[in-house]
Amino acid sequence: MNIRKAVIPVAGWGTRSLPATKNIPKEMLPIYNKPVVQYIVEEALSSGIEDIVFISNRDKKVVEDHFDYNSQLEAVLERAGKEDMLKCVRDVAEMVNIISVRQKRALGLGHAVLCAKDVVRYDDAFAVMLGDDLMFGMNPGLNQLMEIAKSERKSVVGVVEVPQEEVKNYGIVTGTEQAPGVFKVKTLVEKPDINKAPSRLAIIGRYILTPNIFDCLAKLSPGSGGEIQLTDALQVLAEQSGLLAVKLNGKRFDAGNWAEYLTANIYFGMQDPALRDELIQRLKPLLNVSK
């Protein structure tokens, strides 16, 4: 199975971070020195993608500019001496090969999906990557899925394991554990009751899906909000030809809740040597108050 793209829905509005997204793509707001969806993009290049497709929206060309030239940029950093600046941007327009397709109306995820078809359907698969959902690890996330689809040629789905309170927002998953932390789905239940999740594995943003999903959308009839939902989609696929649920090691942080969009940021800034100390030392003093 050989796994070259990856699409990246980024025609959303960005409302769990708003006001920050009035104006800006939630996908470009900043996590220590990078925009979120940069690290989504060398987290699918650290896998082995070699095309990122982003599904797209008039709104978003600012998300594509990310990683294309600036050449007026470039002209000042260059006229400044500073070679480091200079190398950095152009690294990130050299970074990968993008593939802009259009969402002409927000219709949800399984929709934006649909979109991607003309561009992977004639792939053995491709991977999915939501930009709210951050992995970290020595194997990347969306590796982790692709390491067993490969090895059995199956969709599959990354979860990780949720407090029982959150259960209510996320997709949640059922199934028998067929090897270590790799569950054969039976069923799948979007945003369930407290009190009636049938487990806490959730669905995170990472998936890499067979072209026969675009069957299963395709004849889906639109839900709530006339949305098409991936998930609907997903519960078709494991019924008709299986579906694999993998649970994901790594360090995770949802971009779109603000205590874990900020505790990234210092994350990311823990790791630089030359900021480390600093902020150490400026968090201190803040930290100490009482609980």
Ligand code: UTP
Given for the second form:
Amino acid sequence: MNIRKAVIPVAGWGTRSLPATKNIPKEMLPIYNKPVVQYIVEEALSSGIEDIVFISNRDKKVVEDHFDYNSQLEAVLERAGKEDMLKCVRDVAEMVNIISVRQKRALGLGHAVLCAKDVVRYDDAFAVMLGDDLMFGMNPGLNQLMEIAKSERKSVVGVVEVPQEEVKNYGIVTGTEQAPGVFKVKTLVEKPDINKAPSRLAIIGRYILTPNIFDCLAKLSPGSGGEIQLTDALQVLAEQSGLLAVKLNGKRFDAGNWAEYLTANIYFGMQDPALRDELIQRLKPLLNVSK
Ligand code: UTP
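Moving on from the form predicted on its own, kindly provide the form predicted together with this ligand as a structure.
Then the entire complex follows, led off by the chain already shown.
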């Protein structure tokens, strides 16, 4: 099974992150010194992906531009002799091949994935990565899914176990564990009530899908929240050709949630030796607050 393309939908409204996202896509909010989406593209590349397919819209051009040359800026940096920064901005432009597809109306994540049909339908399988879910670990999150998808030749979704009170924010799966951390999916339900959730296995923003997902998506009517839900199409796929859920190892941050977003900023700042000590010194008095 050859998996060369990753679809990254970035055409949502980002309402949870307002007012910051009134004019800046949520995927472009910085985590330390890089926009969220760059971390996701880097994870894709380190998992062996060659092409990125952005599902975009009229207000998200800046996401594509981030991975392109900026000759004016480069000229300024060159004249100023800022070689390090020049390399830094050029490296991002040369990082990966970008394909952009328009989602003309934000009709939901399922609809966004359907927009990629013409670009990926002849591939064995393709990845979907959500533009606001950050994963870090020794083995990149997407790569963990690719390994299972290739060995089992099936569509795969990434899951993590979440606390009971958080199930209402996720698509939740049930299934039988066929190997440690690998489940044959039986049911999927989008954002269930806390008391009705059939499990605590929550789908996070990493998927490997075979092109038969498009038939499932095309037949759907709007589901939870009036949107075309990817989770509903995955239920059909699970029944028709089987679907696996793989528990992902590593650190994860949902950049659409302010507490996690801010924690991610501190986490990445702490990884930079040039910043670490000063950051700790500045945080200490702030953290020493009595509630
Ligand atoms: P979310 O539901 O997290 O994003 O979708 P949202 O709708 O932008 O955010 P909130 O809930 O209003 O804050 C996950 C990903 O799918 C994209 C979003 O841009 C996000 O990266 N998406 C969502 C689309 O591309 N199109 C859509 O119609 C919906």
